[in-house]
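First, one chain by itself: the form predicted on its own, in structure tokens.
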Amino acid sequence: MEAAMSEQSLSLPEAPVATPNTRKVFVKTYGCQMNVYDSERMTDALSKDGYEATEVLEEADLVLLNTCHIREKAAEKVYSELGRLRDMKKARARDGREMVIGVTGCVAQAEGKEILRRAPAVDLVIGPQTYHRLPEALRRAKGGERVVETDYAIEDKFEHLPAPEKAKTRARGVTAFLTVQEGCDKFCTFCVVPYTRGSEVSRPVAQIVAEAERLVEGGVREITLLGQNVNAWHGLGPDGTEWSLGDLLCRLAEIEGLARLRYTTSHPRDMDDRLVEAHRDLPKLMPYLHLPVQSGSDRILKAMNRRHTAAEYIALIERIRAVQPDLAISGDFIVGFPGETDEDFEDTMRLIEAVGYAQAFSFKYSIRPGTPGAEMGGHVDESVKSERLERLQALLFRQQREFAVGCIGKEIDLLLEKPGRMPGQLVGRSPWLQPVNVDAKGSEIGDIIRVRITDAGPNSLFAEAIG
């Protein structure tokens, strides 16, 4: 999976004390934006069984670890967390209180029954394609069964999930993720996603539009469409023709009250003409594109099974920039892939110089068991990987800084999202996805205001309201 990685919990330091006899679920989310979306939908599914999401682990009756298998030693980190939960569960049992532990997501899919063997405190294991079965699996687990649900569901899981409620949508803020595509058929040799998320599947148009409309009714102003290869989305439109992602974006742009659209993560092979035209034709589509390339060496790209060249990637970006000159490009890079030479690495540095990135994510190659890359020869020494990564990140940081400084003096429309760190300050996102700090009232959250960028910090911009 190529989307930006993060690790986060759906928790905050403090929350109201649980009321007696109220069942609470705590979800810790690892990984990408799609996992964040999945965690929200799992809590939606459990709400029908009387579970409320909690922001405090200690008050939870049910704890779910929604896992990611992208990062190195991802499974071991999950087992370490499960060890801490085991001790908490034992302490609860001594006090006569129940605590159910579940593992969901991509590590659950990859490890399956092995999780139950290595972590006896776990009650249920649910893969990313079967979390709509979570309420039933939970009932079985509470009956004493240790449940594993990792078969790829034949039925459409989204059809079996309850619709997001307006109240919950409001609580989640003015921006939202919406999964439209799952799985991957690309089989890059470094990646486990085809084995944990399955083949590419697209959600139907009507289902996506209905969910987007519910989100907007709940106060959402900006929607980011998600997919492992989101620009591979396709579906039958209401006009009877086959739609691509560009057509879907055009339809969503018609929703009254929806101010902004984004999408991630894209594959270079799936950027068709209609999607390029959408960047030209849709003011609601933000001028930001996350388009991973991984390497600038054609030899390494071939070994990675990317099925495009460095020149083709650069030409594609030039094509999109021709119709949307304000476009900010984000990317992913892997250094030290098996067989990577100094010259291969220099090819990557030359590609970065040629493109000019506003943002990027970069990693040292690490073996993923079960992937073709793990069986390749020519693994690069760890010290060489570290030195290359340091050089690459220095170049990317310089470009990111140059892009941010280049924003100073620009006037932009800013969607105000949440309170800032300082009193009287709100934070929003620029069209290019940077955090922007501005003095504004809390009552303005959800508004779009005109601002002028006045300064650029290391990780955010500063602005003043105008007009």
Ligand code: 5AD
Second form
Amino acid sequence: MEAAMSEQSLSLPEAPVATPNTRKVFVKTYGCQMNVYDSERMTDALSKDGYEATEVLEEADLVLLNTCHIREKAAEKVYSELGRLRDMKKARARDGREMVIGVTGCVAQAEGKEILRRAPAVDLVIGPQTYHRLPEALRRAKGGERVVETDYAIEDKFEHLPAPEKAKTRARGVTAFLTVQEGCDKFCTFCVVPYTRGSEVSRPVAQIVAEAERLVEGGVREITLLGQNVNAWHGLGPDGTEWSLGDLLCRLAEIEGLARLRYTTSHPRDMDDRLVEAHRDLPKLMPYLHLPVQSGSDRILKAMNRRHTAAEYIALIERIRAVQPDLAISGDFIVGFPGETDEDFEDTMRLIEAVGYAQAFSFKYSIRPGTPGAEMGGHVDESVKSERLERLQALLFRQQREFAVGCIGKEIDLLLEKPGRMPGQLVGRSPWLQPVNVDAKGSEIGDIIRVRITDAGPNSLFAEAIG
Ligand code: 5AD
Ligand code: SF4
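Given the form predicted on its own above, what does the protein look like in the form predicted together with the ligand?
Following is the full complex, with the preceding chain placed first.
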């Protein structure tokens, strides 16, 4: 019996194994980190069908635009890119080569069939909850069908999307995103997310832990948990109780080899005690919090349906800083929301002064069709929005600079992420997410080294290795 088995295992297969016909997919990602995560999962799903990712558009058989619909400009960019791709597809067709064009992400979800009408070169339109159907949709598109898949079924998506592959993870680097929650039930009146990403869904604890462990096995040392409303994440824990994000972070911090945890984006209303305590108790949880406030005027916050006041927001920041004094705060701001007066805007400036931001993103209000904000009266002139944005950004820039300069002389742990511009130089991120350049001979990407910050440039810090 044993002899027979070994004979069998030594024999050659009867037919040679077919080499899969490798095709190339080029994915262009717009918008937020969740799209970055989704783009990676899509390439993973397609690799099972023999598609290899490429960064060279010219060699791609399949081009996917993973789009963002958050502001008008972001959505319009997609159509101008599709114009360029149409010309390329035509030129290819003359050479007898095929090129399939797909639009995925939030523009796909929001506009669906309309994309096929406006951009005849598009073969596939796939909303963010249907990526797992991508390989099948692709087969249909190749059969000549113009496919539109925009059904909501977020749970399905996570059950069917492949987990990150170990080899691919390694190539992608030592930091990774992990979506734990998707969709939003908050309905801020300016925002399209509840319509494009659907209602809030949390992934189960076991699924998240398994994915995190896999990432760490693939060499990842820092994981950023993602969600449109990440701190609204909740799920049934293995102990049978309902877990919140703070509990999940505690569990993930137990993973050996994982050095750092972050999460984004949070809503002030969902910042519970457990999460605040996690900032006190978990050394692996980086002292950085992206907590958008949008406006400092109670009147505007109400009109935006943010469901908190400026004072409540400031009190919350003080509560977190009391347990983690090292915390860097980042925020999002919108200027020129309908009805915003000069006085409302001054309230926002006062809030920024009171909080002190290490980092911020600010935007002019952009009308999004279908949202309540679009129907409100009192739209603000573009010139006024521009003036306000300029003042607001000058203040935020000053604060960001002050924060960076304040880092000079500090000793920190630095996770080395990629090569720097000079030989021997590596770039990592500080605990507060700033890029840091360091001469780190003898160290490797993935190492965490002790450094002293020596200087602050406009977009990054400089440091020397110590110890
Ligand atoms: N106009 C301008 N900015 C917007 N954001 C979301 N919707 C709009 C809009 N209609 C901003 C918010 C949000 C960030 C992701 O984008 O500041 O926090
Ligand atoms: Fe949009 Fe508000 Fe939900 Fe954030 S919390 S995704 S701004 S609706």
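Rigid core: the largest C-alpha set superposing within 1.5 Å between the two forms. Nothing here was measured: the structure is a model prediction, and the numbers come from that model. Positions refer to the first chain, counted from 1.
- In a rigid-core overlay of the protein, Arg398 has its C-alpha displaced by under 2 Å between these two forms.
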